[in-house]
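First comes one chain, alone, set out as structure tokens in the form predicted on its own.
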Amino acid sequence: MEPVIEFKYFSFKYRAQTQPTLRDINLSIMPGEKVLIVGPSGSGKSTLAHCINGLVPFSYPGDITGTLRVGGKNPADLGLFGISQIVGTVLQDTDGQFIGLTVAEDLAFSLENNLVPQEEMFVKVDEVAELVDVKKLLDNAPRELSGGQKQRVSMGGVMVDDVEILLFDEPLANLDPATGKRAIALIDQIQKNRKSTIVIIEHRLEDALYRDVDRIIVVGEGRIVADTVPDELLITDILENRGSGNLFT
């Protein structure tokens, strides 16, 4: 089986910077894995996410060395639209993702863009709304929703395209602990139902560990400093030594 995400000796430097943000990244993520990427502010974890979803190099240009394959392809060859068919991103600020006037319109947006027949679109929206538990909210405006409801709609919006990879960029940052645990439970359910590859970028490690992840990748100073399973990571001093105490706050 081939990795669905594969970095090989990958480095990236933003044009405005003198030093690389990512250095010699070697990382393989297999189809169906759930991987948590953690690290302190400025460690490079968000840049790693931007490489996966194509924001690097299309929105954030810079110098790349090494190779990256997502879904077996070079993101630079796909363009943002092409990579969005493989990677669905749920942002920390979900308000920035809403386009439709109602939840139903928002869920249907990418299907309309892809000229999906209306009957098929209705079926797809209903299926995804059921999965993310927003069927009762389809007529509501996104601005009327709670933080947890907005996140479920945001998840649904990227799932309608049957993407291979779901990338969550600090999904718990704006949620209270109880809502955060429900969000993690939903991510767990999505993985079981869709067999998607899940990549979570997160500070609040304790909430992310409420549900099982296959691996934890610790990023520090632009490098991968640990790639291990949760139980092994938590008995080491890697997080403490890397100044990552804020991962638990």
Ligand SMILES: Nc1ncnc2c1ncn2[C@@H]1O[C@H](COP(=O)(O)OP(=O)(O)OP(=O)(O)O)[C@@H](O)[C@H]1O
Second form
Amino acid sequence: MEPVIEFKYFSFKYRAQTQPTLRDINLSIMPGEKVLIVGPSGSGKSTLAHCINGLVPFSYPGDITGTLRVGGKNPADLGLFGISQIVGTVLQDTDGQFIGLTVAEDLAFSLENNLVPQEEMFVKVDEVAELVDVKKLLDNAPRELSGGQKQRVSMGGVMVDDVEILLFDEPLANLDPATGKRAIALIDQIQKNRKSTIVIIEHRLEDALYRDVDRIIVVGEGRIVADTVPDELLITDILENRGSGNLFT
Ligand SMILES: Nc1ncnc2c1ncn2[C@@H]1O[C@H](COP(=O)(O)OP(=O)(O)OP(=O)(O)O)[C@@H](O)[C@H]1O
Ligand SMILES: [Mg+2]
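Please give the corresponding structure for the form predicted together with this ligand, as opposed to the form predicted on its own shown earlier.
Complete assembly follows, chain above in first position.
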């Protein structure tokens, strides 16, 4: 089986920076894997996500060395639309990722794009709205929603897309603990139904350790410092060996 995401000796420097933000990344993620990326603030997690979903290089230009394949192709060759057919993202900052004038339009957007017949579209939007609990909000404008509601709409958006890779950048950031739990359950459910590859980015280690994931990638200062199975002892060890036991607090 071929990796669905493959970084090889990959480095990236934002145009506005003097030093690379990502350095010598080697990372292969297989289809259907559920991977958690953790690391301190500023370590490059979101940048890594931006490379996977094409914001690098299309929205954030810079210098790339090494190679990246997403779904077997170079994101730079695919174009943003091409990548959006492979990768669905729930960004850390959910503003600006809504396209529709209403929640319903937003959820329907990718279906329209993929020429799904109207009848089927209504059914699907309704199903997803139910699932992420935004049915009462369908006629609202995205900007009228709370942070947590936006995040749920955004999750709904990636659920209607039939994409191979789902990327969540700090999906719990705007949620209270109870809603956060539901978001986690939702992600698990998406994976179960779809067998998609799931990449979740988390900032706090304690949020990360109790997740049901296949692998944990630890990022530090733009490098991968560990690529391991979820095991509290192992991770603690990694952090202590780096002399940064309080890295995530
Ligand atoms: N658009 C940009 N242009 C220039 N530099 C950027 C840009 N976005 C991020 N950076 C820089 O890249 C570094 C890593 O940022 P990134 O957002 O990837 O970190 P992160 O690990 O996601 O942090 P957090 O946990 O706070 O979200 C930071 O030093 C930041 O200043
Ligand atoms: Mg980030």
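Please read these numbers as outputs of a predicted model, since none were measured by experiment. Positions refer to the first chain, counted from 1. Superpose the two forms; the largest set of C-alphas matching within 1.5 Å is the rigid core.
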After fitting the core, residue 148 CA displacement of 2 Å or more between these two forms: yes
Core-aligned C-alpha movement of residue 74 between these two forms, 2 Å or more: no
Rigid-core-superposed Cα shift at residue 127 between these two forms, Å: 5.0
Per-residue CA shift, residue 114 (Å; core superposed between these two forms): 3.1
